[in-house]
Structure formats: structure tokens, C-alpha cells
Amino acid sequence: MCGIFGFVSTRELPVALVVDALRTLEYRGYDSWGIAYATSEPVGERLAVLKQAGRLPQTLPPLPTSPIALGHTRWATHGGVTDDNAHPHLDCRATLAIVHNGIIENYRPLREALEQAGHHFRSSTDSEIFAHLLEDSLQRARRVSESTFSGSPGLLVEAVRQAFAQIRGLNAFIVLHLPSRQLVAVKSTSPLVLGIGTEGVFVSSDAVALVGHAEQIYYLRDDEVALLSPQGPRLFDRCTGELRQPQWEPLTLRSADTSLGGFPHYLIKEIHEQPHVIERILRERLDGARQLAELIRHSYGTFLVGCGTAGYAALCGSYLFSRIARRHVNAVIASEFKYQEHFLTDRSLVIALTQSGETVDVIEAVQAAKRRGATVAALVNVTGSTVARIADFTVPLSAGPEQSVLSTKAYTAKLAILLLVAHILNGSDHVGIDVLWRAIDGMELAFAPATLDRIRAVAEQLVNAEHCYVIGRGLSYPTALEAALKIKEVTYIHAEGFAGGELKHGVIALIQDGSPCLVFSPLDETRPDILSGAMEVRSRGGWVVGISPEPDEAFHVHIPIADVGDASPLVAIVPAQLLAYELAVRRGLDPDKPRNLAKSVTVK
């Protein structure tokens, strides 16, 4: 999950490129941050290194230029958060500077190895492994100078080559060869993407760092390695170590897709953006909304798959299947996916929802899909990620960048795409293409004046609970349980969501005077039994807060939004993303970037 950069060029550029790099990617991680590049004052050429526990600091001292540097911004996993585990990592001989996205699983039996051959380590983490890994590589590979090497570029790649044969799991690196002034770039799995531009040649674990720097990229396979230097990138097989031809691709990101654009977060101009996706769907994704509809007629058991977010939005999916299609289709936790792969036959439809592309329990439950002949559909917003790329077929969300950890616009997406296939399949198009127009005008109210004074008002009620439940029924519980995790990832309350008849079987045993509860009521057969458990919530003294077009006495607080039928989860969950973001500001949080949290989880 972390986030990884570097340039080569022919030229001296500022070393600072790669620090904004790093600020863009740090949604990835921000437990530590670091840079190296090559420099050649006060006494020779060596690396530089500057890296330090915590997030970027808002100013630096001013730095250099160089013809090469790379850069680090890290989500911890082995090793605790500190200035020596932080990124980039030297080999002995200073000579190599590695930065790495992923897990070596087999980093304990490497490391003794290593130290018993007398390699020094710097950091308890399992990244400098590699660094290690490569100069062994290296060494074995020529006994003749470092002046020598640097005109055979094919013995860098054939070391890294080796190296990472030797290593287990899903990772990413970047490597700096000083005597050479090359990057090699090699992955599996976990995302990596070059960029060539003006300047010189990138590569970056997200193209949204490539933004203003390259004009085309090429997403790296896991198959290759690639060599940066500042003549150009050349590709090569990772098992034979053939060359191969790349085909590049524009890229089509500007920098008002990655600016705040005037907003205070990332997060709130996200919820703002909503909207304008959605319409964007409904002005480019039919003919995709439609071929995924006829590949879930002809499949025989569809199955939806997601984390976190992504999980909710698959599990609304099957209830708008269920009520718009009367179509049977499963909900499945990704993680939890490979344990009830056995079903699966050819006629199977898997349909992956996922933001990045790159989240490891999605891409594991693709490729168990794909080893039972499985069909693979995906629902993902990065359209040269790794499940677009092992997908049968892919509707891309085109919710541009999201930038905040919090997942929000990408949700929307999803539940608008499915909306607009369960119609399909219903032979309602015209239904499902109405509704998502006036879905857009319901999402808009929640940014009226009144209504974010109200939530607001609510927000303040809150700032200091330690408790929050959620509750829906029917269309409205994967909403609720949405709500409770937007809450809690942001503001650290403890918000749980739950079914709304599942309150008198053991829930609500936790209200107490003053509990605060969310209850979404649309205008749907729902609203008589919810209003009933809502009712029976503030009879315990619970503070019930109703999000629904029309207010209640089993209210203290109405939040209206617009009634907009089976769109009902589109227009409610905006709401309650607005509370959140409420929430965080007041408790003094980052809404952008909660701890321990990142935005693409590419580790176990």
C-alpha cells in the first residue's frame, strides 16, 4: 500500500519533483516518508538520502537538482514506524537505493542468510532484504569495475531478475543503480506504471503522480522488468530477459482531476463530485451496462465481489437484482471469496467491484474465478489496473482520481452501474435511466444551505460520542452499514450498522440515554417496520437522527433527502458522507488520511 516514484533524465531536475510525487501518492501511506538521488557534492558522486518517521512536513529545506532520484511514502508492515525503517534502503556499499510496495513472505530466511554472508542491516523491516539481495546479484554476476558495468545495461536487469526470483509475495520495487545512473522497475502484482515525458523518463505506483510530468504510460506486467535510463525505458521478459515492445498509452489525467480545486479536503470535494459522475455514467456507460447485463442472462450464478466499500456496494447490488430483475445474484466479502471458490463452474459470472484494481483479496478472488473457468466481470475506476487487466470484460466507474482514503464517489459509481444493469436485465431501461436523473437532482439537496446546516447541527451533537448505530432495512441496510464505516474510519467513534429487525435480537441491549442512531426511511415498503424499530430505539432513551424524505415522531432530527425509489442508496448515503467529513473537522482529524489507513490495500 505504499507509495513508490522516481525519474531519470538527461538533465538535472529538482529533487523537490519527487517530494510532490510523494505528496500525491501519500493516501498510500504515511507512516514515513524518504527520498535518495544522486549527487555529486561535497566529495563525489554518492546517494543522498533524507527520510524520516511521520508524515511530509509541510515545508523542506531546499533541496538539489539531480539526473535521478526516487522516493518512499510507507503504510508499515514489518517494522515499526521509525527513521531507520522509513524508505529508501542502501545495499553495504551505498551504491543502491531501493524503495519497495508489498511484503517479502519469505524475508526471515533471507535475512539470515544474508547477515551470516556479512551484509550490515540498517532497519528492521523486510524491504532492505532486497537492497542486500541485489548487490549479492550483482557481484556474482562480474567481478570488474563499476566503470565497466555502467555500458551493460543487460547485468543490472539480469541481477534484479535473480534477486526477485528469490523472493515470495506481492511487491513492488524500485532500484537506483548509482555507477550507472539507471532506475530498474519490477513488480508482481502490486502496481506499477511508467511515464515518458519531456523530461525524462517516471515510474510511479499511481499515474496520478504522473500528472504534468509524462505524456504517455505503459502499466508495467508482471512478466517484465524495466530499465529507466536517461536515454529511455527499455522492457525485458522477466524469465528469459528477452526485450520486448511496449504499447504505450496517453495519459489522460490533468491537474484539475488531482487539485483540491478550491475545497478545504480531498474528501469533501469527492462527496461534491458525486453528481457529476453519476451523470457521467449515464452519458458513457450504457453500451458497457448493457453487454454486463447480457453476461449475467446468459451465466448460470453471478457472483458480486468487493472489500470494505466496495463490499456494501456489492451487497446493495444483490438487493437491486433481487427487486428490479428478480434475479438471484450473491454478495461476497473478496477476503473471504477463495473459501467458497468450489461452486464455481465455466458458467460462472464473477463481478468484481473495486476503486484501484489493485486490492490483493479482489485480485485473489478473480484468479481463483479464472481457475475454475469462471467468467470475470469488473466494475473498476483505474482502467489499466491489475483486475481490469485480468477481467473478461470491464465497465470503467470514470469517477476520476480519488485522492482521499475514503472511498465515497467510486460507491456511487458502482451503485448507479448496477442500477442501470438490473434494468436492463428487467427490460426497464428507461426506468433505471430516469431515476439516476433524478437521483442526481436528490444528491444535489443534500448540499442545499438547510439541509448542511441540519447535518451540521448533528455533527456538533456527535463530536464527542463514543458510540453510533446505524440502522436500515431492505435497499437501506448496505447503506447503513456504509454509513457506520464512513463514520468510523474517519472519526474514530465506534459506529456499528445493523439490520433494523435484528434491534429486538440482542442490538438493542446497547442503546442507553443519549445513544445516538442513524435511520435511513425511504418511502418504500421498509418505512413501517423501521419507524417501528426507530420508535422503540428512542423509547430507550436513544438520540434518533432520521435520513428520509419525510420526517417522523420517532425523530429528534429529520435530515431530508429526495425520494427517488430503488436510487434510494445513491441520495442517503450522501448525508451521512457529509457527517462524517462534519465529524472529523470537528474532532481536529485529517479526513483524508485516518491512521492506519490507506487508500489501495495491495498487502494481506
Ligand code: F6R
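Given the structure is predicted, the values throughout are model-derived calculations rather than measurements. Residue numbers count along the first chain shown, from 1. Just so we're on the same page, rigid core means the largest C-alpha set that superposes within 1.5 Å between forms. First, how it differs from the form predicted in complex with the named molecule.
- For Leu183, the Cα coordinates differ by 2 angstroms or more between these two forms after the core has been superposed.
- Put the two forms on the same core and the Cα of Thr198 is off by 2 Å or more between these two forms.
- With the core superposed, Glu128 shows a C-alpha displacement of at least 2 Å between these two forms.
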Second form
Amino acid sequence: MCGIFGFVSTRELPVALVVDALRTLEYRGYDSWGIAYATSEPVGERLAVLKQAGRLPQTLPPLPTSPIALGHTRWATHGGVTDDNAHPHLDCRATLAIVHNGIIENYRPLREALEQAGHHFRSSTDSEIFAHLLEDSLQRARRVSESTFSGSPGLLVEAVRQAFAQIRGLNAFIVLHLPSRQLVAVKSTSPLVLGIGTEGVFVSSDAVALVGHAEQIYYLRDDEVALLSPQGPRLFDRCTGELRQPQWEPLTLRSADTSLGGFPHYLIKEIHEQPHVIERILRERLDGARQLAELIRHSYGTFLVGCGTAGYAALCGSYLFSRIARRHVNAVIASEFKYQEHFLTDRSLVIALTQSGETVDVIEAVQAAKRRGATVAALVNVTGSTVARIADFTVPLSAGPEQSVLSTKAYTAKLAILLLVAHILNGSDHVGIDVLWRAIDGMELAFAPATLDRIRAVAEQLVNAEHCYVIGRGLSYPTALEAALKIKEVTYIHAEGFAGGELKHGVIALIQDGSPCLVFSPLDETRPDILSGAMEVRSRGGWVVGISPEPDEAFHVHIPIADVGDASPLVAIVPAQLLAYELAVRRGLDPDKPRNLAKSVTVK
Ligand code: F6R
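Shown: the form predicted on its own; wanted: the form predicted in complex with the named molecule:
Full complex below, order starting with the chain above.
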């Protein structure tokens, strides 16, 4: 979470370039934004800072040019969403500005010590501590060397190394040092990418913000510090301070198709893209699926790990492997994995499911797996991401950029690949391919005007609901959880997904007159039991919406879906995604940027 970006150049570049980069990085958080740059207007060299709580405005007053600047888009961790807490943060003398992604875990004692030493804090963030720590380290380093600071770039690196060594947690910083007109970048787990282009040197949380600026990039490592001066970057070992030679690689990313393509929001655009994504997987990812199947075949214990929507894809995967391949594959929420890692061996296989490839809980899970000698595979959408780089084997999701904060097409892409892999393991590749082609047609049914009318009618009915329950059994249980997540995160209606069989064990106490309940009922072995559950809800006054290939007397409203056998989770989720979208629009909410969320969850 939090997007950070900076540049330094031999020439004056438009500071607006940082603002544009922040727009690209806004998916990492949009609680506040801010920039800092060197200026000599109106008199004397100084740092100019512009920062504000809230999202980046569509238009800003004209910005000047500068040879050095940095910026930040925030997902608040420590300190409220206020102008003062927006980054960049300065030291007491305003000679350096820092932007930060992460959490300084030991910020309390550090802040106390710094305040006692006379440092003046302007915010209540953990981040500002780094500016003051660095200020102290610089003074110490200067005293030790007895040289003038600005002439000695090594001192700045030394000071950053010392300051960074004092903090705990997963953090990435860019520091702008005004007297030497240099940037320093340093990190632990949180990503930072350096870029060199004809106009200057750049650094960003994500390579996408370097497109159009850099030709060569380098993913900074945790044991390195980068000093970026107008003449170019230099890399140092973070422990020893020794100079290192980075292996630069060409930036192959192109500016993604980020247009809305005629849709009013990315969420609805991405929901509609799902049939094309599955088609692309069938055309491009069969080899990858076959190789992953081989890894599973030869592993002794396979674990699917993911968070949120990706965690539900993992759970669905475990049902698919059981029913199609007769194989026990474990599904574990990535943030819980480290508490269950003890039985991993060098024969285990851990498959990380992640759209962004930057989710810190997933990164920690795969790092734990690696420490225990396990093989790591990943189903990941962002191919240059941290998880993609850690994994021994990757199957790209091919979903294209997912810009809405809600994950939709990456979810069904993961399900499609897992279903293919399960069929390959079972030796029934063609059945898997056929069923996915049927699912592609099946998904389109959700977009048919008659289906959309029913979904919209349900949205009208639910628009002022406070609670909503969702049930499914077997393969549809993860669908129920995912449908509830989609509804709650974008509409703020309290939506809960349950295994249908759990109703009688407590959940049914929640049902009262008019309680909305979505019921997933594909034509599989779960149908008789889930319909009984639906009837029990109805008998207690619940308002039942059936998402099913066939109507039933238990349903007040029937939303039809295609009957596509084991691919039912791919088609059943689409009406629920559409319902979540329609509800958000009716409740006057932004479907692409729900409150408190960010697309890339890089903090714990
Ligand atoms: C929900 C959603 C989140 C993500 C989760 C994992 O719509 O987007 O639950 O699925 O934060 O993110 P990735 O897949 O990037 O690891």
C-alpha cells in the first residue's frame, strides 16, 4: 500500500510528471497525495511541498519544472487521513523530504527518543520518524567524516543505512536530499524499481509508473541502497556499504490499456471482460497448466495460498482438485499460512494465487515456503511483481490490468486455470477445455438484457438493506463467500457468506421478515440440500434470490445461469458481481475505489 515515485535529472523536468505517476499508482491507496520538489522560487534553494488529504484532484494548478522531485499516494496506517499526515514528510531543517510505503513497527520508542532529543514533529505518522532519524544520522556521519556534506555522496548513503538499520518492519523509502540534489532509495520486502531513461533517473513502487520514462529497470533488493544523482544511479550493499553492479533489464511493459472502453466504471468493464480472459487462458496457458499439473503430481503435499478473493479462489481450487482429480490439495489463507508452515518439506509445493503479486501476506507465505525448501509456483496477474520474481514457476493469469480495486476477472482467471490443471491431472484435458468453452458462453448469459433486468430488480429491492446473507454448498460454498465479499466491499451492506449446511447450526437465527438471502444452486449434488436450506430461510420470512440454472419454488426471484457442470463457480459469480456493481451505483458509491481499501495490500 502507498505508491511512491521520484526522479532526478540533469535538466529541469515538469513536476507534473510526478502527479501523472501518482495517478498510475493510486491503486495502492488514495487517502491522500503529496509531492515535494527543489525550487529556487521566490528566493533561495528550498523544498516546495504540496500535499492534501483525499484523492488526487482531476486538475491541479500549473506546476513548475525541477531537476528533482518525489511524490506519494497514501493508504493510511498510522495517523488519520489529514493534510498534515499526507506525505512527503520533512526533517526539522527542511533539507530532506521522505516518502514511505510500509509500517515502522518500533515507531513509538523511536519517536519518544527523537522528541526528547528536540526534534519537532508535524504529523502523527510513523513515517515522519525516518526523516528525523536521517537528520540525526547525517549529522553524526558529517561529524565523523569532518567533511562538508554536499561534496560527499557516500555520507548520505551511510546515513540512510544507519537510519534504516534502526527501524523494524517491511518498509520502502525514497529520500530527497536538497543540498546534494540526490535521491536515495531503500527497502525491505516492499517493492521499489529503479529506472534509467534519456531524461533522468526514476524510482517507483511499481514499474508501470516508469513506462514512458525509463528504458532500463532494476528491481532493488532488500540488501541494497540506491543513490540516484543526476549523472545516474549507484548501488551499495546495505550492510557493508560496498559498491555493487546492478544487472539492468529492459522495461518491456507497454502502457496498458487503461481506458474505460465506453463503460462508466472499471468494475463493470472488468466484469464484462471475463469471457475474453477465459478465452485467452485457453489459447495461451495450456502449457503452463500442464507444467503446473506435473509439479503437483510430483509434490508431496500441495498448498494453495491467497488472500481475500484469491483466498476464495484457493478454496474453490481445493474442491475442484478433490472432485475432478481425486487429489487432496490444501487451501490456506495466506496470512494464516505462517502459523501452519511447520509441516512443509522440500517435497511440498506451495501455489500462490495473487492478482497483484505484491500482497505482503502472500509474499511472507512464499518466503516461508522457500525457507523450508518447498517449491513455489504462482498464478499471478502482474508478471514483474515480487511474487512472480520469487516463484520457481509462474502461470500468468493473462487477465490484463485490473484497475477496479475489486477483483473480478483475476478471480475467474484463477478458477479457470485451476480447473484446467485439475482436469490435466485427471487425464481429462479435453473435458476441461470443453467445459471452459461452455463457461465462456455461460458467462455471457449474465449480460443478456432479461438477466440484467432481474439483477437490477434485485438491486432495487436491496438498495437500503442493512444485511444480506449468501449460501452455497460444495463448489458453491467459495462462491457464496466471494459473492458476499463483493457485495460488502463495494456497497458497505453487511453481507455474509455461509456454507448452506451451517444454517441450522446458528446462522438461521439471523433470518427475520424480509432478510435477503442469495442462494447458489447449480444442478449438482448439492441441489436438494441447498434448496431445503433455501426453503427453511423462506419459511422464516427470508427473501430468497436463487442463482441457478433452473427455477424453484423456494426462490422469490430466480436469476438464471448456464448449467456448465464443474465450471459453475465461473458463471455463478458473474450475477453476484453485477449485483454488487448495481447496488454500489444505486447507493451513490464509487464502484472502483471503495472506502478504506487499496488494490495492492503491501502492509500487514
Ligand atoms: C477483493 C479483493 C481482495 C484481493 C486480495 C488479494 O475484491 O480484491 O480481497 O483479492 O487483497 O490481492 P491479490 O490477489 O493482489 O494478492
